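Take a look at this single chain, the form predicted alone, given in structure tokens.
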Amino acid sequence: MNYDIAIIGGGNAALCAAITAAEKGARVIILEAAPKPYRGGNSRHTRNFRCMHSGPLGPLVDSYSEAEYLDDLLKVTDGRTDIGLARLAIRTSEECLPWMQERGVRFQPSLSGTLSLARTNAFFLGGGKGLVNAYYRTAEKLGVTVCYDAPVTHLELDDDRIVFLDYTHEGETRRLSPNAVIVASGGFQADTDWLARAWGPAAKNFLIRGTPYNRGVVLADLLEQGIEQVGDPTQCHAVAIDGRAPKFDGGIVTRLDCVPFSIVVNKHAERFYDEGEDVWPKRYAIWGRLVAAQPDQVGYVIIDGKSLNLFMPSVFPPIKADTLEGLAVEMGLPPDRLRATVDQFNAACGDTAAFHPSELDGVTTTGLEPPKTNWARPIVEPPFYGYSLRTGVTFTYLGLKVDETAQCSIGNRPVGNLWAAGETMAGSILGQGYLAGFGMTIGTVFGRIAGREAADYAN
């Protein structure tokens, strides 16, 4: 079969395309690298997608402004984005949602503990995979034809446009021509000697918290070819996870909510950063990076007892010891450094009565260094808690520059055939730092503008 336009990846954004474009008239098939069990990317780990509304929308309460939704990116990112394309994403949301919903997605309230949301993020009920799987439902009673087990291995360049796409299916190298072509293959985060290359030897100790599925592969073959680039390949979005997490896709669950209610430690049992910064979904992922410059790229959450029904709860049961001392044995700490640490900063706590675990308390230390700003309550209360943490890279922001129409270019030119959407262009707006939900927003927004321009392109 000819078909219009070839879509590869096969996450939300990818999808988002698909549906857009068949609905528009276009043939399209998808080509997704993964087996059909695994499909979706690191689309099927989410849980949540960040939306500005006017007034209540959907299961979201109050209002969530553009001007609001813009300074929170820009506090994350250090201003590190793209302007024009950040307003275009967070303006574009609020009509996503009932879209979302015309196709299947259906939502929930919002998590309670660390994770409210009830403003700003749209929980999808059954998670990413509930998301993904109903837009495949969605997709393929348009007509989009879907192939598993497909990695694109080359796109073939030809001055301004793409003439061919290889993959491999069943065993064989396989050829299309389509009239258009959509990358939505996320970033090269699971080729973890990518990763190495831009970090160095420390990236080997990072776990990789998406699909190993997404290797770079397209990324590379277009970068080689020319196509303009945008970000930096040792910026992603990269949070602190459980250390007992597997090197590939463990997913969100792995992720730890507990560090605003405690002390995070080094292997010398030295903390190195404020705990307290901020709400936690706006400083979690700024983690990943904190412990990626620790010594073996390793921190420890400490915690006591009256802290650990106070956010969500972890895949894997916290260590536990009766002394701070047993704690420390435990992680492999040492005793004395601890016990050092916790007493200094429980010296440093102050009046706790107006802490308030869900927004920020001025509950400060004094005269401590590094502070811990908010929720800062001394650690004296047995059982003693404690978690491993690790660096998890969810995507990479290294990737294709487009414009408001997601347009792919080569020096001066756009590519007149090629469009990417979803985490493969995030590092456009994305120049370092994370706000969550925020990549399901690209992703949407991004995959209907590529899936509406190529099916006008292709018919």
Partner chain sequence: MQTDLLQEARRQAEICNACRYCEGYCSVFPALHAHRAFTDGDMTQLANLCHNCRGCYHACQYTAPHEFDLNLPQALANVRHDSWEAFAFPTGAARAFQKNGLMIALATVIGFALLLWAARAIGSMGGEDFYAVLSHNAMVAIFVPAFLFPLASVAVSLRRYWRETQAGDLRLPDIVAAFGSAARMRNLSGGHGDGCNFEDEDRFTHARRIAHQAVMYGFLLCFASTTSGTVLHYAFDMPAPYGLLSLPKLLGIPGGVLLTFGCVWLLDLKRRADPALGATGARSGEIAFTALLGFVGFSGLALYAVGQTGMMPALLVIHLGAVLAFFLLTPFTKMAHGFYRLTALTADAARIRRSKAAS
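Could you present the same protein in the form predicted in complex with its partner chain, rather than the form predicted alone shown above?
Just this one chain is shown here; partners and other molecules are left out.
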């Protein structure tokens, strides 16, 4: 069988591209590196997508304007944003929601514990795997061929065209020569050697929150052949997660929301940053980097009995002890030093009457370095609880540079039959920082654009 379009990857961006192209009559094949139970890459771990809307839309309340959306984005990227592409993604997001519904995606009201996102983010019923399942059903109904266990190893570039691609399947290397190729194979975060080349050996201690299949093989292959790149390999979205999480695919349940009610120490039982700087959703992303900078890339969160029920439960139960020293022993921390750090912290706490767990309450320490500027309550009530923290990488930003038609380029010319969508080109829009739900927006918007453009080209 000859295919018009080969799509590399099997996550949200790949599926949006496949469905769009197949609806335009193209013969499409999806080459997914993962076996069927693990299909869908990082997309299977997602829960929502951020969507502009001028009035109530699907599960979304009120409105969320282009200007406000862009403003939210610029705040987190420190201005390192391609405004043109960002506006395109934001503006198109509104028509995506009904498009998704028509193709089987179902939404639910904002999950308990995430009310702050009810206006801006539409939550998938059953999460991202539910979305991915619906898209595979839709794609297969449209006649898209899906090949699992089929990692692509090489794209052959001849001047400004991809002439063939190689992939392995059932133990042998196979070759396809489609008219057009769409790359939707995510970032390279699962290749910890590559991370280590960029970050130094510390990266070997990072945990990867999502799929082990996003190893950047196609990305590296294309960059080596001179395809235009964007971003640098040290930029990634990383958060602090439970240190006991699995190396890969731990997903959402490994997140810890207790930092604002805690003190966080390193393996020498020393504090290193203001735990109460801001509400947790606004801070959890910086803690990935903070922990990465500590010895052995590990941190320890300490809370006491009164704080245990103030945050969402997480997947592993906390380590528990009746005394601080006992907790230190269980966690492998020096007990006398932990005692000293906690005593010093407790002494710096003041009046806690204004304590309010869900708002910046200004309950701060005085004369402590680093300070804790909100929710600073002495850690005194047994039992004491602890969690270890490690850096969990969500995705990397280094990627393929694309234009507003999602097309890749070499030098200053477009590559005639090569498009890219999703995480693998997200760096074209986001230079740094991340806005919750924007990854799925980029994948949906640019997946659809790539599918449309490739189908027009192939027909």
